[in-house]
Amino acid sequence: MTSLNFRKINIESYKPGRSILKKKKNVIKLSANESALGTSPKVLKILQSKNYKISKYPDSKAIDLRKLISSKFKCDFNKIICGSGSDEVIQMICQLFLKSGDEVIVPQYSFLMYRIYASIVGAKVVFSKEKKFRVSVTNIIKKVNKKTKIVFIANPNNPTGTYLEKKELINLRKKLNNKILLVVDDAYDEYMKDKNYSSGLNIFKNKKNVFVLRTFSKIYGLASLRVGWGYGDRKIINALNMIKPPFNVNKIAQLCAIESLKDSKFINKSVKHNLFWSKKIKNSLEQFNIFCNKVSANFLLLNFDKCKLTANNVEKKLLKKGLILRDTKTYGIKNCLRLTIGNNSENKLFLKNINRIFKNV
């Protein structure tokens, strides 16, 4: 019998948060940091249309989408690349910059795809320790050596919800060797209202050694359509276009992304909703000694270290009620759960069940 040889890839693959429960039809998923309010009404109109020629390939260069991104974010059209989610852009960056023996630095608790894509191309992933679940610039710099090629930072960070202030992010770039690419993931930027925070795009728009990631999967509510984009030096973008799949962002996804960018009213509504419920949930949980990060993105990291019940106990009780939170053991974080801020009814049901759980404790 013929046996084919292929490269052995020694990585731990991505494990998404649970989305279904056996024997439960009505499930509330608060595990994937998806949009609490769904999508813009403008997007729904696109999805309801029947006039698309889906037999034709989409625009490979996503020109109309990139033009609108350029206009809305006041950035250079020629320095934008679109991907099938920002995940694909991360993958392409790793393919372009890394080879076997190179090193990539990621914070101790960070988005799993940075380490996965880096490992696939043979790079060594080096973890920098965090301080109280917060990225440490000092500890990142300590890990730098001649083999370091990329430093990945999500700001705010997933799954911890913590973030570096503008001055800290600028300081990180100053301390890194100029030949090291700093990748700043702005996935949750729209939710941020701290005056000391600034997005990677705003800070490093004209830097040649910084690459910024953005996504339509979070506040814009297009997670299923897979649309993201990257912004960087024109030479980097040109090189990425050479390895990019030719029709990676489908036509419907491009049209929906365009409409979602136009709807500022929906975005503002989503931000207000998130701020209100994040604060309310955070304050409610503290009475049970469940503590969270400072309000930032559309999720909270719930820490049960001072609580009478463990994260595992609470998770099991919530699952019985059809409520799914994100187990953080995959990220290396013990006794915590990540909670996505849901819509009004989902948040009320979550708090109702939390109160019931602790009523007799």
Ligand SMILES: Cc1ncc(COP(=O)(O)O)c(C=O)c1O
Contents of the next structure:
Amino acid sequence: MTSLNFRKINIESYKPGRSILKKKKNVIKLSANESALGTSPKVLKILQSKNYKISKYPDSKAIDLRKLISSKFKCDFNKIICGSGSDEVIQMICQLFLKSGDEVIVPQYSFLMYRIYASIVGAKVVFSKEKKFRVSVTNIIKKVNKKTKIVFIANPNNPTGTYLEKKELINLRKKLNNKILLVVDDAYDEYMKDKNYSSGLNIFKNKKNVFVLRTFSKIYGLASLRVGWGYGDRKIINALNMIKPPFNVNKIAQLCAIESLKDSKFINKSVKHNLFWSKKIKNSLEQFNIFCNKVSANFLLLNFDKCKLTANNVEKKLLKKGLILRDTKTYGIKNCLRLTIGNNSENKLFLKNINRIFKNV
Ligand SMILES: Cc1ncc(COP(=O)(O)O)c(C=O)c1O
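Right, the form predicted alone is done; let's see the coordinates for the form predicted in complex with the named molecule.
Below is the whole assembly, all chains and molecules, this chain first.
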């Protein structure tokens, strides 16, 4: 028998959090940092009302969407590239910048796709140490060497929820060699209300050696449609356009992303909802000695180190009630769970079940 030869891929592939449970019809998924309030009614309306010509290919350059992004975010149309989720943009950046022998630096507890895509193209992933689940600029700088090509930062970071303040991000860019690309992932930017925080896009709009990532999967509620974008120097964008699959963002995704950007009312409502519930849940959990990061994005990292029960224990008890949280072991974080802020009834049910669990301890 002839056997085919292909590259040996020696990586740990991405394992999404659970979204179904055996024996349970109604589950509440608080494990993937999706939008608590779903999708803007304006998006739902156009989804139902339009007669889409799906037999035709979509606009490969996503011109209308990029035009609207450019005017909404006051940034250069020519420096925007859209992707099938920001995921695809991360993948393309890795393809463009990295080859075997290169190194990338990712914080110890960061979003998994940076290390996965970097490894796939043969780069070595170097982990910078964190302090109390917080990215350390000093440690990143320590890890830099001649082979370093990219530093990835999600700000705020998933799954820790911690973030670098504006001055820390600026300091990181200053201290890094100019030839290293800094990728700042703004996936959760819209939720941020701390005055010391500023998005990668706002800080680095005109920097040639910073690349910014954005997504429609979080506050815009379009996770299933797969649409995100990247922002960077024109030379980088031109090169990315050469490797980009021609019709990577489908027509419906482009239309819905446009519609979702127009609905500021829905975004403001989502931000308010998130702030209210993040604070409420954080405070409620403290009575059981479950502690979280400072409120930031649409999720909390629950730490059970001081609690009577372990994360594993609580996770199992919640699963029995149909509530799914994200186990953080795949991120290398022990005794923690990541909780996505849900809608009103989901959050109430979560708190009710937590109260029940601890009443019986
Ligand atoms: C920090 C961060 N970046 C990117 C993504 C991926 O987003 P997308 O759905 O646009 O691929 C996520 C998703 O969880 C994320 O947490």
